[in-house]
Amino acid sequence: MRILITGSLGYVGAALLSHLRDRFPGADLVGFDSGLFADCLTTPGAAPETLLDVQHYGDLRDIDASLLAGTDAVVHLAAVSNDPIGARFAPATDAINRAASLRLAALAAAAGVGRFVFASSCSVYGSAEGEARREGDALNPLTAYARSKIAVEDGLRAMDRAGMAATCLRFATACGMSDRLRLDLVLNDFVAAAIAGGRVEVLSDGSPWRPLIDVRDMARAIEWAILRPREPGGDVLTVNVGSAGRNHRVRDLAEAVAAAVPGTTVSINQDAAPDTRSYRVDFSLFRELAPEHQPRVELRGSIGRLVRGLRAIGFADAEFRRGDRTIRLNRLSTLLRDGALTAELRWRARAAPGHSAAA
């Protein structure tokens, strides 16, 4: 089996490569990534991409159809990855997250790829008070990132897939330890703040809901999507991925982190304007379709692994939000300031990574 993973050098990609190599030891694993965060390793030891058979470097907007020849499954993680980046780089977000993603899917279908796994997001629900949202409920995207995810889901349903099965995994908010750790995610931020400064500050009133999923459980869901039977899910399946027990209020996340890191205080801004990004999600369809691939990592487990991982690397940077190794927007800002990137988030020729490398 040959699997192409886009976004292989990202936060989720690092966890996925280890999982896929363990689950499919004889598979031909091929990575494709722009390399924007290639040097953002946060743990010692071999880089995760050494588990690949080959790592290709390139811009998703320019991916060559030849890379898809003989491929059985595409796992599409590559994206401009969060709301602040989407707000600052809206045209690039649309070009990469929507247009390039749909072009990739069309190339995959034309090449005879059997499975296309798309990393979508529960952020498509946006502001959604009341009952937990199911897949068929109305969407209320609040950001360029969320709108791009909906556009790809819609495009996959509408295109001629030539027999290719597509699975859109609407992931809960990612969290947990990774070899390319991001600290611009809510739980990861709270743990880093507790470790480095002994204080967790909640900028909202703490009431918004966030569903969470550990990156290790994201990898298990992707494994399922690569292999899932076409029925009962169908040729194009959109499914919320997470678990009911991991719908949390932000203030409860802060308190859980404080309980895990003794001496940590929690500050909640009770006077803050309401945070409209609040939604609970119903994951019953995923539980029905993938009973053997349900999330296993509870909140305590995600926090504990983050605490151990950060302490193992001697993390003590109370100003981490200003840095550019774990905050993705800061990383792009540094590359722009240094002249390595264009405003369209393209590498300038002198700064671009190599074309490919055997892992």
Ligand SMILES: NC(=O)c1ccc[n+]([C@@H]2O[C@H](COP(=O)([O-])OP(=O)(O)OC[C@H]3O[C@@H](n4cnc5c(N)ncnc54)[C@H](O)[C@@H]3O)[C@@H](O)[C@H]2O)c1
Second form
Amino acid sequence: MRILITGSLGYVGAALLSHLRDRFPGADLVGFDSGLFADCLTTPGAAPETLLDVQHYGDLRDIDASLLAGTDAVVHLAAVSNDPIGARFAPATDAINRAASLRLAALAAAAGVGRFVFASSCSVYGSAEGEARREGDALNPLTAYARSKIAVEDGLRAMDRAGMAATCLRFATACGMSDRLRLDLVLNDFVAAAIAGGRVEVLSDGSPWRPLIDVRDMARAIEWAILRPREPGGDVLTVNVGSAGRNHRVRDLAEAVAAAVPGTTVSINQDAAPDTRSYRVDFSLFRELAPEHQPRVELRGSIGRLVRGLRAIGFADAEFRRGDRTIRLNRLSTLLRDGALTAELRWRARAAPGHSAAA
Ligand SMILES: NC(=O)c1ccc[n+]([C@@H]2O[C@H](COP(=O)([O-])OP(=O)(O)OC[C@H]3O[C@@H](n4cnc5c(N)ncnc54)[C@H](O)[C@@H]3O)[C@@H](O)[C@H]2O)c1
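Form predicted on its own done, so how does the form predicted together with the named molecule look?
Now the complete complex, all chains and molecules, led by this one.
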């Protein structure tokens, strides 16, 4: 089996590569990434891409059809991958997340790829008071990022797939340790702040709901999507991925982190304006379709592994939110300021990392 993984050098990519190598030891695993965060490693060990058969460096907007030849499954993670980056780089978000993703899907279908797994997001529900949101409920995208995810879901449904089955995994907010850790995610931010500064600062009043999923459970869901039978679910399936027990209030996350890192204080901003991104998600379709691939990592497990992982790399940077190692928007801003990237998030040739190098 040959699996092409775009976004292989990302936060989720790192966890996925080790999971897929473990589950499919004989598979041909091929990575594709432009390497925006290639040197942002957070492991004392080998870089995760060493688990691949080959890592290609390139821009998704230019990906060549030849890379898809003989491929059984595409796992498409590459994206401008959060709301703040989407807001700052809206045209690039549309060009990469929507247009280039749909072009990739069309190339995959034309090459006879059997499975296309798309990393969508629960952010498509936006602000959603009341009942937990199900897949058929009205969407309320608040950002360019969320709109781009909906456009790809719709495009996959409408296109000529030539027999290719597509699965859109609407992931809950990711959390947990990875060899390319991001600290611009709520739980990861809290744990890093506790370890480096002994203090968790909740910017909202702590009441908003956040559905969370550990990156290891995201990898297990992707494995399911690669292998799932076409029925039930159908040729194009959109499914929320997470679990009922992991819809948390932000203040409960902060308290759980404080309990796990002794000496941590929690400050909650009681005067904060209401957070518009509060939503709960219903994961019962995923439970029904993928009983063997349900999330297993509990909140305590995610926190514990983050604590151990951060300690293993000697993490002590209380100013990490200003830095450009783990905060994606800061990293892109640095690359832009240094002239390494264009405003379209393309590398200038002299700065581009790697060239289709074997891993
Ligand atoms: N992290 C989350 O909370 C979360 C939740 C739901 C869905 N997702 C989705 O999962 C996927 C992976 O997320 P992540 O957290 O690993 O993101 P990430 O930002 O860590 O990784 C994305 C990768 O895509 C690559 N990339 C970006 N633009 C590219 C381009 N033009 N050409 C080639 N490569 C490009 C980057 O270099 C990076 O390595 C994304 O599609 C994201 O939207 C993430």
